[in-house]
Structures are given as C-alpha cells and as structure tokens.
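What follows is a single chain, given as structure tokens, in the form predicted in complex with the partner chain.
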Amino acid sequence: MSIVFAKSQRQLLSAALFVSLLPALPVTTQAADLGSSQVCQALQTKYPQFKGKTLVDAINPHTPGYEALDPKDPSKYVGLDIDLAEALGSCLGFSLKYTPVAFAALLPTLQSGQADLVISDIYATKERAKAADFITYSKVFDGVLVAKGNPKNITGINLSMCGTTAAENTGFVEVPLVQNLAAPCKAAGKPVPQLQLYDNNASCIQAILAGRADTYINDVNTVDQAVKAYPDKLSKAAAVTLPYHIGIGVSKDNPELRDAIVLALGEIQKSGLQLDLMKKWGLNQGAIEPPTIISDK
C-alpha cells in the first residue's frame, strides 16, 4: 500500500519537475549564482552577522502567488515572496524559517522579536511604517472581486459601493478606504457601505460565495486566482490602483538588516531575477519598484 503510494507520488513529482523544468531553469540558475556574485560576496563581508544564521520570516500564507502552501506538497510555502526571501538569503548568506500568523499579527510578531522580517504582500503605509521599517519591492494593483456578473455593479472603491457589503481582512489597507466612503455616500443620500472583517483570504472569498458579502478588494493577483478557482461563481469587476507600495518589513531595532536588504534587493533586481520571478508567478511585471526605505518615527 505504502509502496504504491510512494511510487505514484514519485511519478507525480517527476511529472511536475518535467513540466516546470523548462521555464524554471533560468530562475533557479540565477538564484544559485546570486550568492557568488561580487556584490553579494561584498555584502556578506560587510554584514557578517547574518551569514550562516536562520532568520524567521513571518507570513500570512493565504495569498496564492505571493505566499501559500504548495497544494502539491503542503509542507512547503511557495510564491513570489518566498522566492524573494530565499534570494535575499542566498545573497546575504542566511537561511529562512517561515512562521505563519494572522495578517493583523504580522507586525506585532516582528515587534515582539518572534520574527526577524516580514515578506508577506504587505503594503507599506505611513501608519505601518511607525511599527516597522519597510523596503519597497512592488507597486500595488488591487482587483475588485464580486459575484459572477457583478450584480451590484461595483466599479471600484467609489460611490458604486454605497449600500454594499465588503469583506476584508483585519488590518488590510482597504479597510479604511472603504470606511472613508461613508461621508460621500451619505452626502449622495445613499446608505453607507458595510464591512465584514475576517482573518484570511479564504474567509473573504467564502463570504462572497455564500452571499454574505458583495465584494472583496485585494491584490489583483489574489482576485485572479479566486476567479480561476470559481469561474462560474466569481468575477473581477475592476482594477484599482492604490497609492502604496508592497514592502519588506524589518524591525526598527535592526537597521543593519534593513540596509543589507536594500542593497541585496538592488542586486536581485539588477540581475533580472525579480522580473523572472514575477513572470514565474504570473504577476504584473510592470509593478517592480526599486528598493526604497519607508520609515516613520
């Protein structure tokens, strides 16, 4: 019984390997080369305190494409953020351990010292920059997830949302944006939008599938994945540009790690690795953002 299982799994694995071999080849090679590049070698000399260490990366692994379990092997996390973390690790010489927490717990986990960094599709807002320092790596594009056919005719975070119910995760930047619609909606003589707060993407998507919520606004890639999983029940109503960047969070007590990441990320982007990774995960390649520190006292 177990032999049969092992065999079929190995077949599955080799099949998966074969399929992914061609497009994945350059990405893997580049990542491996990274550690031996001159810049990375120099960084490892400049920041020896990270070399050989295991850093803890707090993630909210509910965003396929950025970070989620590998459906084929649930013992692993996969996604752009994971690949990016590994690339940073190979450049600076550290290895990584991932700790999954609720979205709202990402920064508290970092602040309590239970994690060294946060790479989890988190938007570097001014408020969050009070709790941690961020290094940007991507622009933000949101999508509006609605039930098939968009019965409430929602066109974005605007007056079309008056009187509708939005599902969001606790701590998401979209939460205050929806809340801010209350005044304009009232002024227009319409009911204010309602919010339902959840803990992860799955719950938000479920809220729409179950008819509890009308829309879920989040990263466009997450929205696309949800539509792909339920093509008969869900659709993307619109794309929204938000004035934020996605960033890597680092403790304010650790400016050296922050500076090291800025330099390593610059090298990763220069080598073309980030572009390849975004291609690999089907993300908008125009979104790449050069590493800038966002910090607020």
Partner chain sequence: MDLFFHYLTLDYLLKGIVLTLEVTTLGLVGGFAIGIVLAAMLLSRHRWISVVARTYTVIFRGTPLILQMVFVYDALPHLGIMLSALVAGGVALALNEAPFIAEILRAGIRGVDRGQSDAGQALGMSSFVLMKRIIAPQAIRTMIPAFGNEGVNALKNSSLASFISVQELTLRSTQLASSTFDFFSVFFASGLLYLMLTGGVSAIQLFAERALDLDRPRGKGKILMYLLPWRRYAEEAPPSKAPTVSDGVEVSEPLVTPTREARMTRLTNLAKGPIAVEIHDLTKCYGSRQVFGDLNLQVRTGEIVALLGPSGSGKSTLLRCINRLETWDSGDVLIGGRRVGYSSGGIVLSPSEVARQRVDVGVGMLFQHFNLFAHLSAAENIAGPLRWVHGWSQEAAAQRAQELLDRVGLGDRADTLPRHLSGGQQQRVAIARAIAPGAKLLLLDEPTSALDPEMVGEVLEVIRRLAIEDKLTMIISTHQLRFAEEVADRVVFLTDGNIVEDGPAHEVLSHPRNPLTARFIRVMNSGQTSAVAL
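Complement to the form predicted in complex with the partner chain: the form predicted alone:
Keep in mind that what follows is only the chain, not its partners or any molecules around it.
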C-alpha cells in the first residue's frame, strides 16, 4: 500500500466517521428555490457575467463538517463549505468545479488565476487579506485537542503549553500563536513549545493518537468531531476565542464577484439556508455572522 493511498484511506475513514455522527436531515426547500428568489434573479441580472459559467473553487478537503471527501463517492466533496458554494452558485447562476490543494496553496492558487474563489474554512486575517479579499460568514472559536485525560494539563494557547509539542497545519494562524509563546516560556524559566507541521487535520489528529504530539489547536468544530470519533482516546481541554473570521476568498482582480457574493450570501442568510446547513453539518449556529468584506485596501 502506498503512502498516498494510506493517507487517502485515513481521510475517507475520518469523513465517514464524521458523517455517521450526523443526524439525518431532509434537503431544505430553500436550496432548491434559492435561484428563483426575487433577490437572486435580480442579482443574476445585475451580474450577468457569472450566469451560466463554471467557477473554480480551491479547497483543502480535509476538514470534516466543512469540506471532506465524500465517503460514499471519493470523487466528490461534502460539507458546509461545499453546500454554501453550491448555494451561491444557485443564487448567482453559476456552477462549480472544485480543485483540491494543500492548505498553504489555497491563496497562491487563487492569485495565480487557477481558481476563482476559495471556500475552505480559511480564517480571514489582515495578513491573508494582502493576497485576497474576503467575505466573512462565521466567527472563529478554537478548541484545544489533547489525549484523553489531558495528561499535560494544557488549558489554551498560554504558558500551560511550555515544554509541550503541538501538531498544527502548515499556514494556519495557530502556528505563529504557538511560536509567540517562546519568549514568555523562556521568561518563566520553562522550555519553549515545539511544533510539528502537517498538511491536513487528519495528520494532526493522528499525531496525538500516536503520542507524537500533546495538542492540536484548531476550529472547535473540528476538535469536537475528533473527540466524537475517538471518545476513548481524545478530549477537548478548552475552547478559546480567536479574533478572526472564516471567510470566502476572492481575487483582488475580481471585485464584482466579491460584491456579488456579499449580496448573495446576505440572501442565503436571510432565507435561513445557512442556519439549516450549519445544523446539517453539526456546526455552531451561533457562529453565523453577516457578510463583511475584509481587505487591505
């Protein structure tokens, strides 16, 4: 068995475990009717350049609940972000093609013109806004994943992490937050935390399961689902609020697509569809926030 195949199998297993934990919910009528709503029809008239087109959405499909391989059909993707992208397409009249890339390659793929948008549980930070414009749709709450019983007594991104090893995703905002603990740990006479960098959530979770890492800090929904999948081996030590938002990335060269998405997302939220989708995927409905543009301009 090749390494690549083994990784794919782990990802499918992770997605399958997550899907098996979801309640069976009917497809909402809002999704089917969205494209024919008065607002969406008006948007298709206002932005005719997108109607009938196929847009490319760059995703990192390793975050069950947001985007992951479909365990029933590995050629497809499932999750909130996939459903949200399809809803935007329904409202604005375009279809979608998904391009899977490493997380660190999401924005470079957008900047190079190989993708039209990025909807992939990406935090819309000011630093990332130098590379793309973002339309926010959710607040950010992180969870602190640890081995069952929390043997290292980690309580958050604080001095309790001194001397521990954190598994994190390359390019994630948590990486510099952990690195920034070096100075205060040294000042307290404690060893600095160590980082292990991986290219997806499944590998970070496996690092804890294998005892290579002590903690993994990421979106609280990702952490909660990991605990549900491995209740005898993993625990959530704490939840922390980060000053970020989850956003949809759009090229700075395409302000009309950005503005169209802001208006379409507003209609999706007003219709109650995003709330239904958050429920469908077991995500925190209280995290929904009105679309706001984050840009460095």
